[in-house]
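Listed next as structure tokens is one chain, alone, in the form predicted on its own.
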Amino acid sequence: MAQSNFDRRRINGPEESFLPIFDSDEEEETRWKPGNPRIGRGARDIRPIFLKAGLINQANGSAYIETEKTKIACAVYGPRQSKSTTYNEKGRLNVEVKFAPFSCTRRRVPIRDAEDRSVAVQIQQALVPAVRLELLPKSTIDIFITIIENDGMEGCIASGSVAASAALADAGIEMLGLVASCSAAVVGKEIWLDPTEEEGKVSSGTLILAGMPALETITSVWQSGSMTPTDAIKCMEACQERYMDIHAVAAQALLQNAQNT
């Protein structure tokens, strides 16, 4: 009989083997440096939005966007009867945040941490404003976001709150208006607006500004880093002037999902 080379106690590599190809090279091409202009886009220009609502069945309301490399899912499940005896005039407004696993460059533990909760607190304090909770006496309104893909946190804060307006609208819980989020970072002495998670790193300080351009009411502005306060109203007003665009962009994607339901 004859003997074959298969060694079945062994796991045999491939006969040719390649060099792995690294992106590190063409990171650093393109990687922004002082006193150079914005790559890829102008210092106020956005990243294109695409928000889907109506996605999950089994929820009340949903909403799906993607701002190229963030993509967060949310769903709405209520109102429903609060569980605690105490009778509240006004309903209360639940937000879970959770990383998958796969969403940032290294894997997250599929474990809420303090990351999760301060995401979570800014999207809440962003919708309550626009809620009307005093019509949902002892209610409560759960909103659970998964975000599947993260290109920087501030990115992660406006488009969760876009969606989860969107997904509240979606699930027909009465409003003031739709919530319409933007961010924007101080580089250099330029203001760029919805910066990603390199940009973010290169910057002196960020601020999210989120409101009702409806009723031109603002409901949050979370500011950090290090920030003049010129610098912070210039922030607000770039803004304030975009988030009219992120605004009906997710009043069209509600108007196309009633049209098609």
Given for the second form:
Amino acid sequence: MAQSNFDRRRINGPEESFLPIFDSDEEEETRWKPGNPRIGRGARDIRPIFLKAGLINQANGSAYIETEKTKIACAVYGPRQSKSTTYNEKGRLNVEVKFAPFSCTRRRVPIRDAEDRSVAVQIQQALVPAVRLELLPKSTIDIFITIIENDGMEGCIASGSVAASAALADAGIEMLGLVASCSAAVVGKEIWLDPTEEEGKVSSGTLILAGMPALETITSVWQSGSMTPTDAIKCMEACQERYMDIHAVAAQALLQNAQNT
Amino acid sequence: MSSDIVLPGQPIPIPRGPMPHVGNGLYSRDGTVRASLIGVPSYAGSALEIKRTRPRPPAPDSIVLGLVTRLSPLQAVVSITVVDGVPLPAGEEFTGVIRVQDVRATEKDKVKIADCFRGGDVVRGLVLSLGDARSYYVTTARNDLGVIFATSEAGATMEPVSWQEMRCPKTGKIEKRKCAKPEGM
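What would the structure be for the form predicted together with its partner chain, rather than the form predicted on its own?
Every chain and every other molecule in the complex is listed next, the one we just looked at coming first.
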């Protein structure tokens, strides 16, 4: 017996149920077809970004980012003493990503799975070169990222990295520079920046670039799907150009926060 | 003033003349001094630094306050709650260890941990080193370091009478502690 309080006298519904998904006619019209230009915005445009630091007050530092249908909250705790028994000259950066159950079109079971971890690994990789971990021996910094609404995994990773770097700066943790990140997708012959979930599905390959615009250095490049080398380089150039704007948004938000306190 | 706030990675213009010593919250890379914290850079002596207001982990030479949690004949374990005057958030304490040879500067071989500290005492100490994986090494071998707050067996807050004794105001009993010299004496 799986459940002890299972009611056998009445007709029970199935354990799991999903809403039927209809293909509405309206959606059919607005769906992108090969050969058409991108719907809603230009190929090299990104979604507008809202970023605010310091919204979670029990955390050491925090940030909230919203780009249309991607909503992410990020909290930073620490530096606290490492629990591990080995001596570490450098600090550790611990990133945990959680998807809210309602974040995707289909309900997500609130258990850590492989996807959470791969997102966490990519965000961690984007941040580690920027944090001055050599100043924090024997310590651990915990970053908790909650994805409240998800519209494309690439966008989540890019926005998550930006939010986490803003939260780290808000927590007063020493960094070499702010991290900005941008994603790109190859759709047909075009390169679309900051793809949504729908656009990610029609694309042949995606690329996520993270770096520190202030130092003109790149911290992480992540490419998936098929992409020619020329396309990959074009994507990187487009991302690098655009993440300057993202950096400006993050800098503005942090500056405003610093002035108010 | 608000325009002077710098962000991590932002280069800081250095006036002509000798290169200032790069202090807290700043770093130099490829000949440019850049900020690594949000704040206003200012001079502290010859060093240019950004003051940090957030708690940070103990480092060698920082003054810490801690609560004695465990005693053994060889060492006293303290839970560090304040680093350089900045309290750490609850639940983010660091553990420190006062070894028997670090309790006082003289007659180190005659030190008995039980005659210097008791559980629950608040101790002011100086971080000697990062120590081992588990704890920081803390010393109280200085006049101004040692127990700064202790309660007697009767439960009253005791007052120091000498550098190794404290008196309970309730019962008048004398208990042994390695006291810190009270400030302003």
